[in-house]
Amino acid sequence: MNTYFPEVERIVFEGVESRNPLAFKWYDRDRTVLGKTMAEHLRFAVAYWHTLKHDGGDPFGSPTMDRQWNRFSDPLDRAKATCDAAFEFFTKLGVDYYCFHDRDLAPEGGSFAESCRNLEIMTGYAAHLQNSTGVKLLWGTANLFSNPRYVHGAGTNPDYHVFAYAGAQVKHAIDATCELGGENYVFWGGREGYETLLNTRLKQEQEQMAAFLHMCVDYAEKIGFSGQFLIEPKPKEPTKHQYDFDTATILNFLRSHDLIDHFKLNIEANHATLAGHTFEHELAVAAAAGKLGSMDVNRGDLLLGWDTDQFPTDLYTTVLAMLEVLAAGGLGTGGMNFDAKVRRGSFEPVDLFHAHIGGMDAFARGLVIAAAIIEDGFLEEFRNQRYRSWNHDGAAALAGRSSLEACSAYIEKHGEPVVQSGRQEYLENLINRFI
């Protein structure tokens, strides 16, 4: 398998002293950190869409990336060539996983039946390549946002005909994910929202989405799909008011519609910042609810304010993210999917390797630093001291066994509280010492 990236050999770990741009400086997959290897902690995955399908076009310019695997005129030949290129890339990069939308892997046909046949063919083709390379599917999903039929949403569409089409498409996408041994299945509501309340029944649309997800849960149980269902928050783009705005919004939705036991969350860094949060905040909120499932690792440009999907290179972000992941006990069947694309001006195939190497090294280094911070213990000790009164004076209140009368009696005895400093700058300085 040496067709589309002949200039690249398998990427290996060479250490921080290496000047080789096609080598890992920090990601040593077999290095043990806190009892697990880096590969086990990080579970890196390549996003099929951005890596293999992105052409460099934007609203102001035509494509800049003339990929060799896109030069086939027949759609299925092009899909098979893309799959060949994908698995060559996965194996040379040394990742264990990949992720796809159904329409990334297989072309949409002239009819629903033809689209399903195309997906069946390409699922079989991908299965062969998985078996021959050992690369696995982290998660699959359905593209319910690109085709004009989904202009008003999929599960939340005002027309039942479109709702049913989306359900049928997801059925086949779950089938493909199950056949390929996918460890998860993701729901991303690309157009599950609205532009104006003038033409929208908001409550009904949310009820429709809940019904849609219940149908998916029932189908997965029927066919024996044991993978984890994930929902990915995003606050805006393409619709102005997304029903999946952020982690807290989705958790409330799941609890309200009796779905909380069936789903976890796939948290994306760029979506977190678009919602006005930090990446680590969204991870922490999901983890606090026991619902941290997986991650889309990328970053946005804060000066642009939209979903730029750049590769993650900011060390502070990776350290803080890994602190939350480690505190949560890891990602389970989830992983770190590079939902990121090279810049329009980075149009050579080798740039795909540079981008992924940088992101993998950034998270590997973040893992090492986060582990060192945890092993030092200063953060946990500081928090323990800050909340120590809840271990005795506040224990009854935390357990739900206190009252307002008890609070009043406590203040009559102890008087005015002595306010303690949060010492944010002190802690930030300690973090800097490790970085």
Ligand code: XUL
Given for the second form:
Amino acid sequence: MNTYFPEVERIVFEGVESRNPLAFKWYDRDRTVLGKTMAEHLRFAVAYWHTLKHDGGDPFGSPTMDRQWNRFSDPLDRAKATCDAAFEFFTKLGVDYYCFHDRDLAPEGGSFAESCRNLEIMTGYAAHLQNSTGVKLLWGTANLFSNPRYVHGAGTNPDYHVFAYAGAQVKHAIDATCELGGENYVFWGGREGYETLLNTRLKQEQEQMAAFLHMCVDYAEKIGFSGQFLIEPKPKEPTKHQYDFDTATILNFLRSHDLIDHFKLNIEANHATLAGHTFEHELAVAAAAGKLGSMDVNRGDLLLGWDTDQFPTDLYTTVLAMLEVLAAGGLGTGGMNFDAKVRRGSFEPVDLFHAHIGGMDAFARGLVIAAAIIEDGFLEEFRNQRYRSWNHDGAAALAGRSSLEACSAYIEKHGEPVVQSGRQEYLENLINRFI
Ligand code: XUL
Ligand code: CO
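One more: the block was the form predicted on its own; return the form predicted together with the ligand.
Entire complex below, previous chain first.
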């Protein structure tokens, strides 16, 4: 295998005193926290598209990234070199998982048949590298948004011909994911949304999407793909109105179309904030429905209103996110995928290591702090006190066995309630003591 990161050895844990930028300060994969190792809790994955394929181009300027695996002119040679670089990166970083779109792994060909052939070749290539390194596939997905044919959407396209193309493409993407032992398969609604109602049948487009997803469920069952299907919410970008706006919207869609049993959610931090929520809010809404499947960990920039996909470094956010993940009992077959890209000015290959090390340390530290908060018990104790009336007086109402007459009788007997402080600042101060 060529060496694309010659200046980097395998990244190891050196602890918080270390001044080595290419070492973990907090992520110690075998350290046990609340009965599981850090690696088992966090299940980190590298996003193929950002880390291997992002070239640093933006609307104002040309690519900046120094990526030696891109120097091959033949598309398949380039794809193989990229895959070599990918697995060298995964193993040096020490992550157990990666995620890809079909078109990240294999180039789109001049015809559908050629694209399928490219994907088959690259699936075999990746399978070989998975076997020799032990790195696994967290999830696969299909890119149904880059090619101009998808300009008006894929499953929600006004033209059945494009819908069918998307279905054909997803069939092969599920095949590839299945062959590579993918533990999940993700649907992010790339251009499943609209720009103007003047040319759009909103209700029909949502029905089309439901039909599309039912076909995917049927196909997975047929071929025996046992990975978890995940939908990833995002409120806008690229379209003005994305149908999968947020977790609550998706849960409603899945329930309305008899799909709820087949899907969980893949919650992305920057998508949550674009929807006007916090990351932890979206995690909590998914967990409350038993549908927290996986996470795309990144962060936005509060001063910019778009999907900046930066690496997560904010400890406050990682602590609050880990509190929700631990409360939900973990991520199951999901994981934490770094759907994040280095800034355009961070163009050297080593910057990819700095970025991932920082993100992994931020979540490892978030895990340790969240575990300490849970073990201390003050949050749970505070909530127990706050909701204590529901254990007795309110128990029948909570179980759906009360009535307005019963409320009336209760108030006749007890009169005006004594309102209690929510103590938000007190709790925030306690959280900061742990950080
Ligand atoms: C786009 C996004 C995607 C999905 C996979 O905002 O997050 O990369 O995660 O298609
Ligand atoms: Co994402």
